[in-house]
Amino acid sequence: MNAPQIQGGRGVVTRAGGVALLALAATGAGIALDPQRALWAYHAAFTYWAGIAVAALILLGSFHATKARWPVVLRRVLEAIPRTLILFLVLFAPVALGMNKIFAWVDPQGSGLTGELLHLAHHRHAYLNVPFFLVRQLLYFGTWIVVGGLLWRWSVRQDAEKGVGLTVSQRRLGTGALPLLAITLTFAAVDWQESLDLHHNSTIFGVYYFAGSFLSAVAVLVLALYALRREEPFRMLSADHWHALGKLLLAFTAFWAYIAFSQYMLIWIANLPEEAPYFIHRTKGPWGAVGAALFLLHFVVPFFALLSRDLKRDPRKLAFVAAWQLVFHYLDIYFTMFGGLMPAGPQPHWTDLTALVGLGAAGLAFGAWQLRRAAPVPVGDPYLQDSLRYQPQ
């Protein structure tokens, strides 16, 4: 089977590469006039597309490890996504650069940390100084971005070579990674998002962020798909394919809002000094009616509508709720991360838009360009015609 490159994708990588220069050129103003809360911005909204990527290679692994045939005729979109972590090295940069002004224990007493927090700050320093912080970002990135390289160039590789001998290589390295990629992915939680709030010590928060990013992963290749879905090679997916996306969307709002509680109560009925206040901040005032928006709009809304078979067999209402979830992922984000910062109550700000946008937009600009440096399927893989064929048992 020959697969034709996909068409307009140059057009995607234009505009998009447009809007992420004005929109981070914005952020990078926000910046200049206000450091502290702009960067915030920048790290909250890198922490939500950052997240997603790594989760889409975890995803990858997974079709690897359970040598799942039935995705094969989309992969090539799923391999994509992981590449732009390679952008996402660069783009750490400003949050490397403004460390101090993101993160209080970069300079506790200059923070104005003082009491429990400022001891904490301190009994922490050997794990959360800056030498160690920037280190341990490149072995994540370093990882990531091997694992991910791998697997495409392998699989672009199948194309033209043909044969089972880089499916197995593949489905050894996406099987064997996956415990690497699960701990990585949990210490760059604490390091992003736990880190900033002293007060907030959850031995499951790991999993709670990838059970979020794991859910906007598959958000974001349902969308991704339905952008794609007139050219050649995506016609060819079938109700079934959908069916199995959908099916995946909901097992996994299912499981984030099961993380999400059993968090909660584990620190709730504990009633740890150091543990409670991470809730107690958000379960009063304003951040209480985010905590419950997110129940609400992340979890019982989208787990009723993906109950539904027709709709998960639907491409325009799957893609509908596939954006939902990745609207309320960012909400979620927003309330893990300001909820420490802002104890108040949400403060928006300008930059929150225009980081979210430029960020993303960067992002999808890097993923089309490699998107259109290679056939849109895996054209090579000895199972591409049974995932054709696919239907469920």
Second form
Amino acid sequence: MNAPQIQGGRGVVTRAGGVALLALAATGAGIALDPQRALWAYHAAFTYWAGIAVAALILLGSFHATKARWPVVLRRVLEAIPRTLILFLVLFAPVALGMNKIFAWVDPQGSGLTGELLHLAHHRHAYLNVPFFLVRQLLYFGTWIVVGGLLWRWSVRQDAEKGVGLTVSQRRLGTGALPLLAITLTFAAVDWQESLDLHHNSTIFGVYYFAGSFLSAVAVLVLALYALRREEPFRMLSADHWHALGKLLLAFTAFWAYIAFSQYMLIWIANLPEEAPYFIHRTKGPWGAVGAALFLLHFVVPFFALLSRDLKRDPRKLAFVAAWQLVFHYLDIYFTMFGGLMPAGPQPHWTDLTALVGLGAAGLAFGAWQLRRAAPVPVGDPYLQDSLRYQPQ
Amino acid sequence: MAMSEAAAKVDKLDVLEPVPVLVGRPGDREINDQLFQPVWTQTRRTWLALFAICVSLAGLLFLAIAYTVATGIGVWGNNVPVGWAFDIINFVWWIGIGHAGTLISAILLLFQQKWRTSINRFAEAMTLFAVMQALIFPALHTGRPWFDFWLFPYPSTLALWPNFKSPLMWDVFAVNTYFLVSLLFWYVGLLPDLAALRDTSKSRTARIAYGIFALGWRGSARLWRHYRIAYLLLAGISTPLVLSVHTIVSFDFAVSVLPGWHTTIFPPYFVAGAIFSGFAMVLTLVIPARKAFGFENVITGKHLENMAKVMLATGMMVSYGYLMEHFHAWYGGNRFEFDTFFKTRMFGPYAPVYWTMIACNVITPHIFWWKKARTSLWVLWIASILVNVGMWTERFIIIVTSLHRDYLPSSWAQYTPTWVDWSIYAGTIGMFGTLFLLFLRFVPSVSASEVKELRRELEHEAHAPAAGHG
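Output block for the form predicted in complex with the partner chain, input the form predicted alone:
What follows is the entire complex, opening with the chain shown before.
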């Protein structure tokens, strides 16, 4: 089977690259004007996009671990998403350089921490200190980039070499890396989000961050395929492929709600002084409305919409729900992060938008550029025919 | 696609999928003959010997229950502060074991996994019998089991309502729903085979007995259509139950403020642990049963290997739960949490139980990274037993260590189970074994109708590329 290169990608790369440069430059200006607020905005956007890229790698590893045949036709697009982690390592620089503005634990006294919070910052110093934090980031990114890079390289090599040897290699690495990916993403969640609010101490938080990011990774995949649907190889995607992706969206919408409920319910009911403040800030006043919106719009509405078989089989409608879930995942990140940093209520800032758009556009440009360098579908995969014939009973 | 190309493709794929889910392509008659054989042949001596052992243990259960009811639950080892111990440990252990059945029958059906077909009935039967054992413990723990009906929201003339704020009440609803749905699922799945047994029976008694249970199944196209719809609907209803039941069981502990119990990861971690122990029990039972009945062609190495992989995955999820609990016990800065995890559990009086748990649940499953281990029956069987032991010790550690040393050192006390505790526990194993042996003797333990369907699917797949659909 011949798979022509993607035709329309160059425009996406240049346009998204241009938007990224402009938006990131604007965010840079924001950092110069209001360092702390703009760095928070940047950090929120970074946590959002980098989490999605890592979750896409976990999705890819899961496909290999379960020897799934149906997603082979769309696997190359999925493989391109974690490639952006190379870019995100570079884009982590503002977070690393601005740590003293973002995290109160870097300089507890200077950040105005007192009482119990000061005590907690001192207690956690063995883990939450700048050198160890930076070493951990290198370990996380190193793991993600190596695993994602090897899976990409072997998959692309298989286009020319064919054969099953590289399928075996990908399956072995994809499976074996899953525990490492789970651990690194969890501790990244602790470092990036949980450590922002010293009252936040929740054993499920790593799973919570994973659930939202994984749901969004599926959503990004759906949107990417929707954008590519008129390109030659992707015309072969059948309603069954969209249906399968829709089922994944549905399952992880429910999974996110399950994890969110577990965290909320158990902290609320125990009402312990050291952890209850996390939800006191987020259930009263304006944050309470945001929380209710998340419950309704990130779970109830999309869940019932996705129950529809017709919707899942219609690429346009499915793409709409995917975009919807991406928007609300950002609101979830915003809620988790700013609920503690701005207890009085959300105070939107223009850098929230520029950072979100800038990092997203940078990721899109980089991912599209990667995708243009290889065949858009893994033409050497022995299961490509099975994937194209995918027709569940 | 040309024939030679299709053949080459099959060869290539065989390297990656060397073990099939069904060996050979037996005809319908052969499948019936093989899978119904344990029902129609004479009772074997081994079966009788095992049955005698299990019935004796079940007798011990009834004696211990009678003694408990007549005397009161003071005959157990429970004390202050360990007000809960064997009763809740064994409840959680048995409920957890049941989860693999529901996962295999419902979730793997929705995922269209072909390897579920030959093991689903074993696993579903195991679920039912395990839940029955589980229910014995809370029923007795109420102290006056003759008042247990108060737990149900019947129109009470006493104006006495159960405390709906208590997770123990949620358990009543969760577990009873689980039992009911599992029973329906199992029974609906059995109908075509019961009818086949009716039609192939050689004695009038058997024909009448299986005829009654087959509910008039005639195998018409209309019946099959309704059957498929009902089966899928029940699978859909069962799927959330896999999550909800053990989530609610985890709430029994997590809603409290006790160190080691109150932790937000409990719901998914309990679910993963339940599936882990459930698959271990399926392996423990399936390995000897398939050997005894000569079912190696329908329960192939692929089934066993896949179950080992599920155990590896869920075992690592359980280990992840342990890691998070320990990390946050330190990170949270709560001294009581820290002491529970890093002093009481690791080095306290129950430390040997803790380290057994780590050895069985954290270390043992990693042997399944190696294909050799996944394909060795002895390794699989021994590892599955170790995991069963490990998951029991996990519940012991969670419940007893958190209770016996809590916030008030003056109330600290040791807990030791009495002979009555051990008898009830051993008795439930006997009762479970008795029911399982009866199931193996009187019901086809592998679904003949589904194996026939599987064979057709496999034939269809094998012909698809050559037929030009590729």
